[in-house]
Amino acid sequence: MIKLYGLRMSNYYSLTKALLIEKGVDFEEVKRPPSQKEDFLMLSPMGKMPAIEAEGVYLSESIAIATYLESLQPKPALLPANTMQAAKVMELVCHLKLDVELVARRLLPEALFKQPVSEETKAAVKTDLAKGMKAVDRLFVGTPYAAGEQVTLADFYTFYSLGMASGMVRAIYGEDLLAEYATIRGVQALMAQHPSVQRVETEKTA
């Protein structure tokens, strides 16, 4: 059985949990806050959430975990069989993670912990987020899912990466990150009703 380490408050923990549920893989949740202590760094070299333990090996980073799960349990497939289509899904995942969610994280100290972020940082983040969202929008299909007719890994990243980023933008700027992106909003709404995502979100308050 796979062990999933972290806390339910983490969007990447929640994403990984949703993938485990989607794949029908048996797993156990182990509550472990992020830490720079040596015992946690054995699980995750940067001390971040989440990490999993499988086959006697620790694995961190959501994309690495998702890749492992795709090989471990091919059905239901979250990457297209076509090599280029699969690569395009991963391209979209990278832009969601690196050019939107990671950029928005620069606002996290003030949004969550009331530690002021400089006005220069806020201005730079706003500019970079606009650029990142345009990149994501160019890659989005949205008929009805992020990459086309089937649910893929990109849909889970759309829900969990943009969910976090949208919360940061709302808290700091009082704006809707997705106001001009009806197609992306549609995918988020669709994924909010997806069974594995619904279970994860419901269990957060359990």
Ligand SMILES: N[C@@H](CCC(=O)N[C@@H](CS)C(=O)NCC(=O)O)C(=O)O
Contents of the next structure:
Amino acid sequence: MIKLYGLRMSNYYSLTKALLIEKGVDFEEVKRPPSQKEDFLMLSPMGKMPAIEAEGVYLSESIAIATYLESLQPKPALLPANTMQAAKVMELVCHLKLDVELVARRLLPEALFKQPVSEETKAAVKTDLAKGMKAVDRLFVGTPYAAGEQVTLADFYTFYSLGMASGMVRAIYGEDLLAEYATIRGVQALMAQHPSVQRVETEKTA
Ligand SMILES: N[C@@H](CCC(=O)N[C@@H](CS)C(=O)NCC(=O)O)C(=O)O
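Can I get the form predicted in complex with the named molecule as well, since the one above is the form predicted alone?
Now the complete complex, all chains and molecules, led by this one.
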């Protein structure tokens, strides 16, 4: 059985848990806060959550875990069978993660821990986020899912990465990151009803 290490409060932990549920893979959750201590760095070399343990091996990074799960349990497929279409889904995932969420994370110290972020950083983040959102929007299909008719990995990143980024933007600027992006909001709403995501979100409060 796969072990999933981390905490339910983490969006990447939640995303990975949703993927495990979606794939119907047996797993157990092991509560482990992120840490820079050696025993956690063995699981996850940057000391971040989540990590999984499968086949006696530790694996970190949500994209690497998603890739492993896709090979391990191909059905339901979260990447299109067509090679280029699958690559386009991964392209969208990269932009969601690197050009929106990772940018918004620079606001996290103030949004979550009351450690002020400089006005300079806030201005730079705002500019970079606007650029990242335009990139994401350009790739979004949204009929009805992020990459078209089929639920893909991009929908899970849309829900969890943009969910996190939206929270940061609301907390720091008092604005709605998705205000101008009705199609993306539609996918967010759809994924909020998606059974694996619903289970993850419900169990957070359990
Ligand atoms: N690139 C990683 C990011 C994981 C990540 O940022 N995890 C956060 C929680 S959502 C974490 O462990 N933060 C603690 C830290 O940075 O020390 C992934 O995709 O899995």
